[in-house]
Amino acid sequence: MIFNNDNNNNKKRSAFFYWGIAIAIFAILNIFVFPSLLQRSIKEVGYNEFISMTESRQIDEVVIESDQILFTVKNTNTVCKTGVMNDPDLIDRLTKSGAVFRAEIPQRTSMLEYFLISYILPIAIFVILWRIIAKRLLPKMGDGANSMMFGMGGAKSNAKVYVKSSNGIKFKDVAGEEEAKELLQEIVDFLHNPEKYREIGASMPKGALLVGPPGTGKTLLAKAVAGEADVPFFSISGSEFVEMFVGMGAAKVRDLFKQAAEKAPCIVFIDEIDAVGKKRDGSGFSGNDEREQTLNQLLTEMDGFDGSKGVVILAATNRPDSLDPALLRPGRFDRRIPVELPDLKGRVDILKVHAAKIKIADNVDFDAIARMAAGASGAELANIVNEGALRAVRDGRRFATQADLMESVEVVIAGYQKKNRILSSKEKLIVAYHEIGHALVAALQTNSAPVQKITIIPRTSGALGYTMQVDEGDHYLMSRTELENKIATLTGGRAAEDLIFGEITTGASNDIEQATKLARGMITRYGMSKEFGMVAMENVQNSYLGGDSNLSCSPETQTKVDKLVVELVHREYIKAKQLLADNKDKLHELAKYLYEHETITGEEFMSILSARRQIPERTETVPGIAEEVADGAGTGTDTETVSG
């Protein structure tokens, strides 16, 4: 269950907003109301009782108009009217009476009805319509001596506070990360059992530091925390903290602590803590004064309050790296917990875990799965399994079968299949040699990965098809035959394609872009090349949002790394190319079986290839097959490799 402190059930408007509002008001009534109220009233009357009042002399002044006569009664202050009637003598009885010939009556109130009606009101429904605007914006304005015009003194943190539930998310719900549950269990149980600690002497870390790449878990292991804990669970993102004054984001980080304080013991999660926590200009000058006065604040907090309390403060982040060292250091974020990409089993015990919300076939195997959707994280995963829910459903079965998963970690990977875009004939079949081009590259090689099933169907990534290469299981090293082989099956599909049709098409672009990618990295930062040996020549930053590289070289030394770059892949590219022409018989027999039957398994690959015959055609031969090799003409699109 969630509660928020600023009531956000309520659409929150600005202070403009309402400030607006109030100005409007205030000049319609200047504009219509208050001149209506300084205007004196008049009162209409009869000729008679004019005449009337004449003789009995109660007219003060009068007004002769050619359409009426306005005029004023003693003693009353009052302004009456009538209409002018063919009287020669009423000039003589007005004289006679006392009255005050005037060119015009004033309409105004008195002196005092003016002040209150021009001064006093409009100050009465200023304050009353400030009042009611404090009242809409007391979540976001402070009280006391720190409030200030327009909201901008004691802003409030805007963090959601989570309390115990019954139905929350609780460990058992999060697979994949044991020892990051492990690290932060012993939080939790310091939090309920403080006094097993203090006994010993030992004091629970100020802050842990949760980092890893996006879609790992990092925030479902706070929100795990928050079902665990029978604590107050403070949960803000880093990004409400800056905001457009200089000063709200260290107010909010001054409201958020006490509130922690006030509330102790409790555990405050900050989300995306790079966006307020990124490194300070270390020239002293920063082109972003709110941001550093809101991280100042935050560094001063996390010195300030004594963890004994038992307040503990969680962050995620996936860019470690660029987080400002003070705030990495003890005292402030001591635990640094890595969730990092599941392995095989952690990818099985998640898959489990959201299949079981799912109906789902008895013999699925978890295991297979999780090996074509090696490197994928936790959010992948839950997504593969909600895509083969909808499969199932698509097809009109009541739950999802192994087929169904499968194909949705394809669909992860590659797209969803395209099925309005037909390829003519000799494009299919440019497509298949691509294909078997990598596959027979990798199965030629030692130390390759199997391949589990070559496709031309294309893909709404922009594939026309691609080669799926799955392992047996985890690899956390690779050695320079590893790569090297690697970089020769990406080849594999142009040299196919030259081989071939003596002809080369755009169906390489991401073939070649990731070729040159490892070979590069085998040069610059795995110290592979014997021209350089261990000297690295490149930096990694945000390695969990890609990995961006920036050379740390002399130009000189830099043309001879794109020269052994060139190298190299032309090396394994010859390679390639001659383990194709070696086996160009089993190119022709296993493209001719992809171009008929656009799909194969792994198993069907292996049959064919290992076969001393030509196994038996399921399916008539396609017309004309011969004549299209031999014509060797035509122009491909993007085609993938995809390895597991």
Ligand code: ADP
Given for the second form:
Amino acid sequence: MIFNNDNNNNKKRSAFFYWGIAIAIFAILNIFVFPSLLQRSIKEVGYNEFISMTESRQIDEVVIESDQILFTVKNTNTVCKTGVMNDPDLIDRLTKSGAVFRAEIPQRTSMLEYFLISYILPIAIFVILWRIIAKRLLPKMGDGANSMMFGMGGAKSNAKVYVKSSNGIKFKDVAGEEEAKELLQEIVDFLHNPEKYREIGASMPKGALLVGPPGTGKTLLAKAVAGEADVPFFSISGSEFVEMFVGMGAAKVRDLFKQAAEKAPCIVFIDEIDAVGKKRDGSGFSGNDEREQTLNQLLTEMDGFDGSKGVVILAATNRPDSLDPALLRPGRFDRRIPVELPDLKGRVDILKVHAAKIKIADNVDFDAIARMAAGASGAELANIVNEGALRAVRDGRRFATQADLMESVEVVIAGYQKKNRILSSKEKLIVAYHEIGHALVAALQTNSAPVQKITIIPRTSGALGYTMQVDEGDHYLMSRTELENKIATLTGGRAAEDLIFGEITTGASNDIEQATKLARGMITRYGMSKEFGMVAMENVQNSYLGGDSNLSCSPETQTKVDKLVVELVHREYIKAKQLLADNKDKLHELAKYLYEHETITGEEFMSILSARRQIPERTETVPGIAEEVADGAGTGTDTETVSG
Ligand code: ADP
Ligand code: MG
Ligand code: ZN
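Next block: the form predicted in complex with ligand ADP, after the form predicted alone:
Next comes the full complex, and the chain you just saw is listed first.
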């Protein structure tokens, strides 16, 4: 958001606008609503009803006029009216029923009501309107002396306060993330018995910053801390600080910390802190003074805090690199708690936590599903389980099965199965060869992951088919050979098209992108080229969100890098094509199978591949080493997007 002086006219006008509305509302109330409130309403009733009321002794006071009878009903405030009939017994009957005759029934309400309605109510309404308007106007006036003028309706932090509840989220609801839980457990422990820490002279870190990719459970962890700790928990999102009105953010921060100080020991949680905590740019030409003020206020408040008081500040972000360094220095968010994408065991645990919430078959192999969903975040895994349950409902089953979950992995990873999009048979054949090309190259190289499943059923995500590779366990280091093989695998699709049809298609755009990225990374980041060796030519800016990178080298070097990338990818392409050419019979056989069945599982694939001939590379390797194969930094799937 950008605020500059041009906006001020606008704000002034809107101030008048609000007051105008207030006065109009007040006038309408005064002219139309209050008088009618003061007037007692007169209800018209039939003569029969009047008689029956008389008989049931309901009449309180009565006035008989020449053309009408006015009366009040006992225990109510209403005045009723009925016509006059020729009824000689009327007086007699009324007297018997205990009605009191009057000359006039006051149509005005009592003094007290009169006072309330004509004095107190208007003032109350006025005060309420004033509050609403003051709230809107206050930030525009800044919160210095002007706010004193308004007197009421200060800037509230509107932080939500969680009170410990029995059904709240606990640490056990957060699967995996053991390290994060351990670090947070310490904070909970501190809040429970601060004496233990004080005795030894240890003070808790003032702030802890949860960092990790989106959907890994940062917000969930913070809520779990709230559920575990027996203390008040203030939760606010960073974006809530940056409001529409100038000065509001800083005021909110102040209010939040004031509240927290009153409630200590307590926890303050600022979600998505990057919304306020972004680096301040030194240009002095910043478009967002408001955010900077808010950040400054936050820094000031954090400094002003006495850590031993027992206020712990938690924050979460998925862009730690973009945070202002001042926030991260000791004394502020000095503890960083990494919340990473779950590993295999973590994925299994997360699936189980969420599967416990739905009805599910007993024989589900969570391990297999977790393996398929390599690279999925906690949120995606939760989604997979939910999709599985939805599928079961759709098919009219009472519980979800393994197949449901397997299908939902694909749904979540590759988009919904699009049944009505038909590929022409020629296209289908090309896609089949393309996918088998990937899989075959992967399988023929020792270090590539075995194929879990290949399908050529189009998805709504635009993928025409995909090869799902499965990592057998997680690992973090990739060797040069593994990287090269991965590039070869990525080029395998295009190589197969070229080899079989002598023609290439747009289907490989995603492969090309990935292969290029890997090749470039090998040269500029991992120091895997002979020419440059261990020299970093690229800096990764944001390691969690896609990883934008910056080239930091001379134009000549860039040209060289580009040339090396082209050479590397080309080399792997040739290798892949050669592998496929050597195994053309298998390529045909597998592609035909895939074309006919549309889906081929890893086992079917391997049994066809090794039907007549063992793969020499695989038998040569020591068992166990061949299993430790690469999936790379990717998601474990390879999708073909349609371009153009
Ligand atoms: P973040 O704040 O890191 O972006 P969230 O905490 O909002 O992610 O997570 C979104 C949802 O994903 C959670 O509500 C939960 O259902 C699921 N989830 C994420 N991580 C986990 C986990 N480790 N264990 C269980 N569920 C998880
Ligand atoms: Mg979150
Ligand atoms: Zn491909």
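For clarity, a rigid core is taken as the largest C-alpha set superposing within 1.5 Å between two forms. Residue numbers count along the first chain shown, from 1. Everything numeric here is computed off the predicted structure, so don't read it as measured data.
A.B. asks: Taking the rigid core as reference, does the Cα of residue 516 move 2 Å or more between these two forms?
C.D. replies: Not so; residue 516 is displaced by less than 2 Å.
A.B. asks: Quick check: residue 601 between these two forms - does its CA shift reach 2 Å or more after fitting the rigid core?
C.D. replies: No, its C-alpha moves less than 2 Å.
A.B. asks: Residue 336: with the rigid core matched between these two forms, does its Cα shift 2 Å or more?
C.D. replies: No; that C-alpha moves by less than 2 Å between these two forms.
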